[in-house]
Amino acid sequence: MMLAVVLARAGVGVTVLEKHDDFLRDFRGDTVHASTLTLLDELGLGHRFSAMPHRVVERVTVPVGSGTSLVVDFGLLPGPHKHIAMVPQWDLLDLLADAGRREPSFTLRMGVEVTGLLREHGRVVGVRYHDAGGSDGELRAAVTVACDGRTSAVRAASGLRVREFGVPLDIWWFRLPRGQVGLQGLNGRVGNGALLVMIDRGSYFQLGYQIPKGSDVQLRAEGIEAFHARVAALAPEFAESIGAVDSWDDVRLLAVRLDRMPRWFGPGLLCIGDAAHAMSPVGGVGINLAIQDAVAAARYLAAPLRRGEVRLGDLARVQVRRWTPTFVTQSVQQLLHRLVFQPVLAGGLGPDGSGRDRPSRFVRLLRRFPRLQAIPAYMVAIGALPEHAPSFARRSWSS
């Protein structure tokens, strides 16, 4: 959507396909970055996003061992955002979608699911879809981009190699009512072989509980009183609450994948976002890393696509462009599973007070020198590369 937004106000004639009738999908990654953030107040849509209900996360408490903990305090970043905002990502959607419409050479169809894509002479033209009424069709583009996430359907039929890399863990995402609770933001903890993220939504808490990969099916087996005693066990003020997840019905599993694609382009194809390169859910950074993607590819193609010749190398300028930032941040997450979730997972970082349960070198000093942490919270908040809107998109704010 924001390729879309971004490519339209440059004059572009844009479609983007949507194979759901509407944005709402619960547990979908709902951070608003930092960098985002002044991507919006760049396209004149900041002042709407702040109207939007939302939440604010200017610090985050990392679980580093039993009974410890390390404060990340994103107020040490630079800009006029030095925040998190916390926003359901269809609210989000709608607010691209509309500012997509303002524009003349923008279009979005809902309701219409990508099956194949078209090709002549070896190079993709367009998509094959099949849309809400029952009809199968076909559009025809100079480029088709895969944003279509981790599990893409375009990419698949790209033929494009894609390299795992393994990870460790699943997350099994739930919600509970606020109730009493009086935490605040984002929080952690870690104990007895398990680590339970509590993300503040205003009414409710969002949790995620981290699981040995594959084990989900093992672990449902044993029963919902069994996960009910692990979440109290680890979060004692969701005790009385936990019974509101009364069965799996509502417990969500996040088969958690970090990917990426050694070649994220063909002739008249291109991957961003999680279609090139799906990343860890660790620090919340997959959505932060596509829409820096969806901008870069807006600013290599836009003269490309108004010429109406889009050359093989202007799709490899994207790549370029964000290579170094995905694998930055892909080669931190890999980093962190084996040295933080991997042990967690393995019962390493338990409340026994053994060693195994001290926190790490660089842990503890960023807990010495406060400031270092303005590294971790950059990272997060912004990350490694930020994209600015190019002149031809930016706009002063409107109603």
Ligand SMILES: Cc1cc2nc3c(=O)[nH]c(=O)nc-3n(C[C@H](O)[C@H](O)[C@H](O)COP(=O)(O)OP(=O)(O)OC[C@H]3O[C@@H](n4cnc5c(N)ncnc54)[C@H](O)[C@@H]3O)c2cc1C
Second form
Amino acid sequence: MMLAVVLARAGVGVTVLEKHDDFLRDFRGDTVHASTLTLLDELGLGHRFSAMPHRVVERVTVPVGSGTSLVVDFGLLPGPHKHIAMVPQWDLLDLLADAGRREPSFTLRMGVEVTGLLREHGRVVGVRYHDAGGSDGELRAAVTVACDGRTSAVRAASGLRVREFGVPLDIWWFRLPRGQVGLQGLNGRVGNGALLVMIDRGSYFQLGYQIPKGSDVQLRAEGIEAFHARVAALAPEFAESIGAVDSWDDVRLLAVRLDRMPRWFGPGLLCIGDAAHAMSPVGGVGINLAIQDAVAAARYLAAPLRRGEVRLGDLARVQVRRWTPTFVTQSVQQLLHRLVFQPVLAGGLGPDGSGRDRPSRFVRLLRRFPRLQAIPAYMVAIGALPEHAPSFARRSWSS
Ligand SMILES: Cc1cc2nc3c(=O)[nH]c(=O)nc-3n(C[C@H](O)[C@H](O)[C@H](O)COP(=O)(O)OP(=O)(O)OC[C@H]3O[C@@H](n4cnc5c(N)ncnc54)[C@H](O)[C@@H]3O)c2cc1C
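Return the form predicted together with the ligand of this protein as a structure block, the form predicted on its own having already been given.
Zooming out: every chain and molecule, the one shown earlier first.
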């Protein structure tokens, strides 16, 4: 959606195909990072974002060992946004869709699922789709961009290679009513071989309970009461309301994956976001990375698309630009899988990180020199190599 808005502002004809009829998926993640907030300002959408109901996270506490915690303080960030915002992703997508509809060259088709690629003379020239009315169709395009997430059908149809990295966790994803629970923003608890993330969505909480990879079937066999007890042990404030999840149908398994394509493009085709590099939820950075990819893609492709001549080199420039931030971010996620999530899931890291002999040297350094905490804050909230809106897409807030 971000790519489409920016390209449409360059006057490029762009069609977004979204397989669902609306954006109301509850498993997208809720974080809007400082660099995305800056981007929204540059696009003239910051004031509309601020007017949407959202919550602000100014610091996050991470268990690091020896019974102590590391505070990631976003107040140390440079720039106007010293926080991350929490907003259900459908609200952000609606905002961007609305901005896109103001451009005459923008088309959004909901309920249209891409089912395959059209090829001519070894080049991708568009997609096949199946729409909500039950009809099949074809859409031709100068460039097809796969933005269809970590189970990308377009990537699968492309025949391009994917490199998989192992991950130690999967996630149970479920909701609980707010009731009298006073938690706000983003909260996490560690213990009993699990990590629980609680996302405040106003009238209810979205919860993510992390389980060892591949253990879903075995844990479900223990029964829903065992699940209730697990959650209540980590978050006693939900002990009463956990009964609202009265069957496993209410608990969705999200299979986590971490992968990356060695090559994100081919003639007429580009993959970005999770389609090019599926992100683990660790650090909550995948949305930001996908948005940054989109902005870079729009910047490099707008002029060739307007000229009607997109070369392989234009598509390659997007990957060249975005490969390093992707590699760095995924490497940090892999490190955190090893240093934090594996010990937690093995039951070796208790609440507040107790159970590990001593915090790592890096963490000890951060605690000794608190200004260095700007590094993890920057990595999460801004990320490596943040992108800015190209001049043709910028608008003042009143336009
Ligand atoms: C449990 C979990 C929690 C996470 N939490 C966070 C978080 O809090 N913060 C964060 O930054 N990241 C989080 N992530 C990572 C984040 O969700 C992804 O990195 C990010 O959503 C990638 O964005 P994307 O646009 O590439 O793909 P997606 O957000 O997956 O979007 C893909 C879109 O394509 C559509 N689509 C799929 N197939 C087709 C098709 N065949 N035809 C047409 N449309 C199709 C989908 O409906 C969807 O709208 C989380 C990941 C997981 C697994």
